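Coming up is one lone chain in structure tokens, specifically the form predicted on its own.
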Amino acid sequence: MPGKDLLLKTAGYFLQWRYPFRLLKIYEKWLAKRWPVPNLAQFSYTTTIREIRELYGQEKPVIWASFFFPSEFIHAASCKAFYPEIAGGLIAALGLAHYPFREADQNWFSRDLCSYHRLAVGMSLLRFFPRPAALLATTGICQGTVGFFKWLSLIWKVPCYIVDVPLQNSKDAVLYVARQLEEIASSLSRRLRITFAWEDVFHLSRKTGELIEELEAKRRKKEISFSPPTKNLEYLPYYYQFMGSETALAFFEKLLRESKGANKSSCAGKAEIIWLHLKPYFINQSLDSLLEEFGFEVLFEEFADVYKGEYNVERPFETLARKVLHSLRFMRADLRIKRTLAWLKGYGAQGVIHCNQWGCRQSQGMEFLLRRSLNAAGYPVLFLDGDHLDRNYFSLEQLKTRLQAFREMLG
């Protein structure tokens, strides 16, 4: 429709107009007076407003990164981190995904592509995402990410740096990845005139990691549960995009403090599970309603498994290389199976739900290996087919039937 196309292009033009977004600072000051000690929900809201101002206001260079590129690299350069795959979940949750999907379709991007990538391409073609100064990506955990980011580079006409991730986690692999990160830092320093300062960023990541470990310990003891059951998957920006910033530290402090008031006395009567992959964000309430209706309790989520190793200021690139190689746990079937079994035992879970994503060959390719290994260990596993962002590839009735059958199996 020509009228709608014109409206979308006009909206994209204004979204790249930085100065009006900087006025949001007035609103932020008003919010700070209204909520001098914000609770978790108020903190998340004010963080969102500040992010919109800083990303679209372009007060600092905005650097986009793929899911497993360490955010500390960007924060250490005093740049704004933006993760288009994470932002895709928010766009879908807001019910706006059909606009970028339509734009991607009209520009001949295959519907067989991962919808996280297809949505980000559409948002970029519409100029709805904040303009990047550079793009950073790794080949772990998905080779599709490489082509996706190279396309983004052509759309936005900015440099794209790809880190090649080997399949082995060894000393040589750490040095190989570290050298690439150092070369990228050197290139960005010249291009964007930035410098890297690691001490504060690594300190914040270390402290945040300690809070995450405390949260996990409480979940293992059944002292904390999330409601709705997959709520923790909505906190991904704090696990990834904000790691190494004051924002992540403050968020997990509040999450721990407020969760203490929601202690769980017993899981009696519920089916306790480990959740693999992400979830459908566009039908979030419906999915969670079904999980609650059938009595499922999510004890841990695969994507909450973030790097908790050493942060060495003297060797920053080797530190971040180890964090990059941590993604092998998602990429290699043997490591993925091993850690899933460890979670099942450590959390005392009864089984696994793996929420497939349309076009995600990485996880679908190891489905049989996962099923065989988990079943051999005595754990049932349910693979839910569908899409996390595109409702055209998801059947709510099929989801209901399969969840009900799995719940009956678990007893």
Second form
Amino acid sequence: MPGKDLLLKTAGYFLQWRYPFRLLKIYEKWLAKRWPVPNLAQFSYTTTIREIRELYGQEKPVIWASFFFPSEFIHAASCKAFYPEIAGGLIAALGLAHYPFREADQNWFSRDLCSYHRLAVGMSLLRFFPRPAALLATTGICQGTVGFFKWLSLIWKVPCYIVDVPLQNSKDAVLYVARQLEEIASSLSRRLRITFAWEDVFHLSRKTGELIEELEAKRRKKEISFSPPTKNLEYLPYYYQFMGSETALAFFEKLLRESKGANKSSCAGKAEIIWLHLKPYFINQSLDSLLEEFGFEVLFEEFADVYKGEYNVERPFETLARKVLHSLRFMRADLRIKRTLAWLKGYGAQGVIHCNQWGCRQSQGMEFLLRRSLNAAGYPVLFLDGDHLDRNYFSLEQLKTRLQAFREMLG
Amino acid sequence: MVLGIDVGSRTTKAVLWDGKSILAFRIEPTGTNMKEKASQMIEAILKDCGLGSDKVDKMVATGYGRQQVDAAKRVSEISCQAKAIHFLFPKARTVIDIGGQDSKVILLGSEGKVLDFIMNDKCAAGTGRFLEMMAGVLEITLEDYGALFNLATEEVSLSSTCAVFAESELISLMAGGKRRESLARAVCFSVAERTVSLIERVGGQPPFVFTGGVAKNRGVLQALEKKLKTSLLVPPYPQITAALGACLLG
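For comparison with the form predicted on its own, produce the structure of the form predicted in complex with its partner chain.
The complete assembly is shown below, putting the previous chain first.
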């Protein structure tokens, strides 16, 4: 429809105007006065407004990164971190995904590609995402990311740096990744005239990591739980994009404080499960209400498994290389099976739900191995077919039957 | 007295159970209004037996449209199938259920407990709907598949797994001079192949029981038996097993 296309193009044009976004600061000041001590929801809202201002206002260089590229690298350079895959979840939750999908479609991006990638490509073609100064990606956890970021580089005409992640976690692998990160840092320093300061960033990551550990210890003891069941998967920006910033630390402090005060819903009679992969963001309410209706309790989510190693200011690139190699736990079937079994034991869960993503060959490829190993250990597994962002590849009725049957099976 | 109603995507089935045996059952097309169809079926089956609704102690709903039924209990068709098949064939270990819009393989443990299950993905291939679409192209009825299967002399295979692609592949095979019976046989084998892949994925073991509307299709039954190299058990009325299971779970 030509009218709609013109509207989208105009919107894209205005989204690249940085100055109007900077006026959001007035609104932020008003919010700070209104909520001097914000609760978790108010904090999340004000964070979103500030992010929109800083990303679209381009007060600092915006650097895009793939999901497993350590955010500390970007925060240490005093740049704004933007994770297009994470932003994709938000776009889908807002019900706006069909516009970028249509744009990607029109530009020959196959529907068999990962919808996180297709959506970000569409958002870029529409110029709806904030303009990047550079792109950073790793080959972990999927090779599709390489092609995806190369495309983004062509669309935005900015440099793209790809870190090759070996499949083994060894001393040599750490040095190999660290060398690549150092080279990228050096190139970016010259190109964007930035310097890297690690101390504060690493301190914040360390403190945030301790809070996450405290939170998980309470979840293991079943002192707290998330409601609705997959709520924690909405907090991903704080586990990834904001890690190494004051925002993540403040968020987890609030989350822990509010969780302490919350009454843990009784687990009695509920099927306690571990959730693997992400979730369909576009049907949020339906999924959560179905999980609640059928009596599921999510005890832990795979993507809340963040790096817990040391942060060494003396050897920043080796530290971040270790964090990059942490993604092997998502990438390799043997490691994925081992840690899933550990969570099942540690959290006292009855089974696993794995929410497949259309086009995610990386996770679907290991479905059989995962199922076989977990079943052999006595744990039932449910694989939910579908897509996290594109409703065209999702059947709500099939989801209902599978969830209810799995619940009945768990007893 | 328990009334089990299975509101499927293509047909609705109702079974009236007195605690020992089936008093009556009905199978009718679901149509467009699931809620209304369920009410009509309940009314009709009670009329068949000359009973009033006050005689029904419990009503259990299952199937795609189970949420549309004002029942005391709603159970997934997977648990219902498992319960009914264990009741009918206590030694059965695997249920192959092919309905109008989906296919399922259910592994049974002792007492009819579901050990594991798998459903087809979003694609219609390997379901009753696929057979209907291909029957439309071949200009045959669903009942013809069985007879044509045995008349086929030539081995033809369909390579497409997508229902729409399979349709165009059939048309081009017809244009290439392939005989209708060979193509009907190829369609049955295509469904069987999809089903066997599900069975293998979930680790299905004999004895196998075949249920759902497609179990009445002699062509698919023979193709499955050839692929699995074993004979399949088929209940006398394979379409009503989920509704029977709903009664047994009531």
